[in-house]
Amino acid sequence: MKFLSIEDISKANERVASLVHKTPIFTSSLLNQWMGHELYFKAECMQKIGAFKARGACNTVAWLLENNEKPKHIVANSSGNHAQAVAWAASRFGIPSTIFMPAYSSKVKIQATKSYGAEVILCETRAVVDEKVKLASEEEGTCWIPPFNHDQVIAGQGTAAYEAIEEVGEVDGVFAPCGGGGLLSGTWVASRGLAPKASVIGAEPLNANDAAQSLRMNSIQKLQSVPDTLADGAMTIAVGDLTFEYLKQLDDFYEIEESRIRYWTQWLTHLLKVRVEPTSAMAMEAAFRWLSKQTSKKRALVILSGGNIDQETSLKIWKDNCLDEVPRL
């Protein structure tokens, strides 16, 4: 397999620059003091549609047009942020879209996808979603934009780390969450190109650890049922054959317990004063574990993947108070 290059990420960045937000970098002097390291947070929770997924979807549609392959219709399968991203990107380019979503998807994400102009078709299971989108994609003039297993989706997602490293400069560690692996794959490419000495580290829920299982077994493993996790952005049943090859290149990979996902969702919301999805919090726990093993002061970049949370998830996040326990290494 041929990996994407930093040039691919740079081209993607040029394509999306005028269409997506250049999201801010946040720091917390208090957190840095407690941890004894410098942490930088790329706030994709402030991105278009509230998540990094806008980058991959927008880059893919722009790339199609660049190559004179404008589709008549776009379809996608997703349980959340990718659904919104494709609906938004398609509308930006004036292309009708249909999004297939599991019925258990976040209600706020279903409603948002509809609001961007897409036809939303809810299906009982993820397997049915995947079957229906595949059938729809076979219609003439229809383009299927998958949530992660596509070169241009990966390149687009990599622009978040690309922007961040260009702004922050050399870092020692880069941390991103893993669902299907698109963000983490693009982050690895961008980091290797701009900060080649940095460790690139991923994280996923222990309750939805198909990627970790796959890395241990050296073959793609699929979850047998919908995982029970606060991190609804990482409820993917399996990684893709493309993203799996990138995940193999990572310097480390952590499985995060629900209690730690809840802990860092509360603390990042409190310290940074931004809305943080539980999926984002996993990357912070990965940074916490990595930094705890370091013997000298490090600079860490954490990708906050999104900020779309419905009421049900919010109630689960805040059902217990985690803020009494100060985050110190």
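These numbers come from a predicted model, not from an experiment. Only the largest set of C-alpha atoms that superpose within 1.5 Å between the two forms is called the rigid core. Numbering follows the first chain given and starts at 1. Compared with the form predicted in complex with another copy of the chain:
After superposing the rigid core, the Cα of residue 103 is displaced by 2 Å or more between these two forms.
Annotation: Cα of residue 237 displaced by less than 2 Å between these two forms, core superposition. When two forms of a protein are overlaid on their rigid core, residues whose CA moves 2 Å or more are considered shifted, and residue 119 is one of them between these two forms.
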Second form
There are 2 protein chains.
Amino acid sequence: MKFLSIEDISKANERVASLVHKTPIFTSSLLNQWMGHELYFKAECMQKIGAFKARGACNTVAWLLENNEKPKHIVANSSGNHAQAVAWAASRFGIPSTIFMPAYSSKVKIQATKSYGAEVILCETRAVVDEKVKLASEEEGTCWIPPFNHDQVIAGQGTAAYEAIEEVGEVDGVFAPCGGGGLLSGTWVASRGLAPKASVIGAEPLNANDAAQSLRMNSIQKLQSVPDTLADGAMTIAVGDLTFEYLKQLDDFYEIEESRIRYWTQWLTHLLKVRVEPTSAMAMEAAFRWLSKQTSKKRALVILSGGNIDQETSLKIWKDNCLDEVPRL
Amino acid sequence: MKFLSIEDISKANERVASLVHKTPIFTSSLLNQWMGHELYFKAECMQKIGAFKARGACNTVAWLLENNEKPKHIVANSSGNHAQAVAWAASRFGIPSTIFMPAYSSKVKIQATKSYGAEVILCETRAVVDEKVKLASEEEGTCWIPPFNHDQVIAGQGTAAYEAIEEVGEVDGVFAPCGGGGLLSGTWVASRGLAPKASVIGAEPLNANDAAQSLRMNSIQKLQSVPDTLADGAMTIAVGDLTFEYLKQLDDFYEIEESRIRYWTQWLTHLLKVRVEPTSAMAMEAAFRWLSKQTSKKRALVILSGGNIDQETSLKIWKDNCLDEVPRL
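Could the form predicted in complex with another copy of the chain be shown next, to go alongside the form predicted on its own?
What follows is the entire complex, opening with the chain shown before.
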């Protein structure tokens, strides 16, 4: 397999720059004081549709057009951010889209996907969703945009770290969460190109550690059941064959306990005043662990992947008080 | 009484511009689509110390220095954002500060106030707090910065709307919440100066409606007991004699039910991806009611006052699901 290059990310960046938000980078002087390091947070929760996924979907459609492969119809299957991202990107380019979603998806995500202009087809189970999207994709002129295992999706997701490092300058560590591995793969390519000395480190829930297990076994492992984790953006059953190759290149990979996911979700929300998905909070815990081993002052870039959280998850996040215990190294 | 002029706000803005954040203005394309109007949100939750209060405290200290009245010591009494604001502003100018706080203040606010460099003195009751700060302020060279009833505090708070209108341009309505009335007073002065045709409208909890009652009775009314409201930034017992005069000038003033405070706190958090204090959400409900009466497309500026929320309040915000009911006019 041939890895993407920094030129691929740079080209993706040119494609999406005028369409997606250049998201802000936030810092917390209190957190930096407590940590003794400099932390930079790339707030992809402020991205179009509320998550980095807008980048990959947008880049993929733009790349198809660039290659004179304008689809008549775009389809995707998702219960979450990818659904909204594809609906938004398709409509941005004036292409009709159909999104297949499980009927148990949150109303607010179904509503948003429709508002971005997609036809939404609700299916009873995830299996039916996957079957129907496959069938639909066989229609002539139809393009199926997958959530992570695709070069142009990976290149698009990499533009978040690309933008961030261009703005922040040299960093010593870059941290991102792992669901299917698309964000982390693109982040690795961007970091290797723009900050070659930086460690690039991933994080996934201990309760949904298929990627960590895959790395240990050196072959892709699948979760056997729906995992019990607050980090609903990292519940993907397995990484892809493309993204797995990137994950093998990482400098480290941490498995995060639920209590630490809740802890950082509360603290980052409190300190940065942005909506932080529990999935994003895992990247902070990875940074925390890595920083705790450093002997000199470091600059760490944490990719906050998104901020779409339903009410039920919000309630779970805040059920115990973590704010009495100040984060200190 | 002489009202502040737009020049007073402009001068305050010059004083604080390099010290406070120029906070971002957020919009939501979904919300604008649903409302049929253009809404601009000034995100003071992203301000230093997480609330607009940093502006008033900073302006007051800078104004003292400008008038060669550098205090040796600054004191304040507060259980909330004003405590942190004064601690931060004093330390920014290298002046020692002592903040008197009720012992029941949230640990996270006490911790933050200390981290900004203040000495914190915890007192058993609010009455003791108020007594001690008064005593302390009688020491020679000591300056007591009040939370709202002070020209320079009002001028400082007005810089939020000033900055926002300079950035957004002409607006038809400006909306801010009312606690002691400092933010609303400054907002009125800034709006009259920069957007003279705009309606300026305030909002307070129906459960803590001392300002609305005062306006109806044409004299300052005091709450008789601690009010039961989610909007903890608007629990002030009474407005001040200065701020009351400004409140009388407003184009309208709404009393907001708890269910609507919760509704907009959830929706603004969800759509804008920022931490929205319930107090701020009241300004959105005011905008919603005002917009519902308009017959042509309007541009509304909503001042989101802050984003400091403890865990207990977070839990109350999310206990029911408001996200299934899409906001529509």
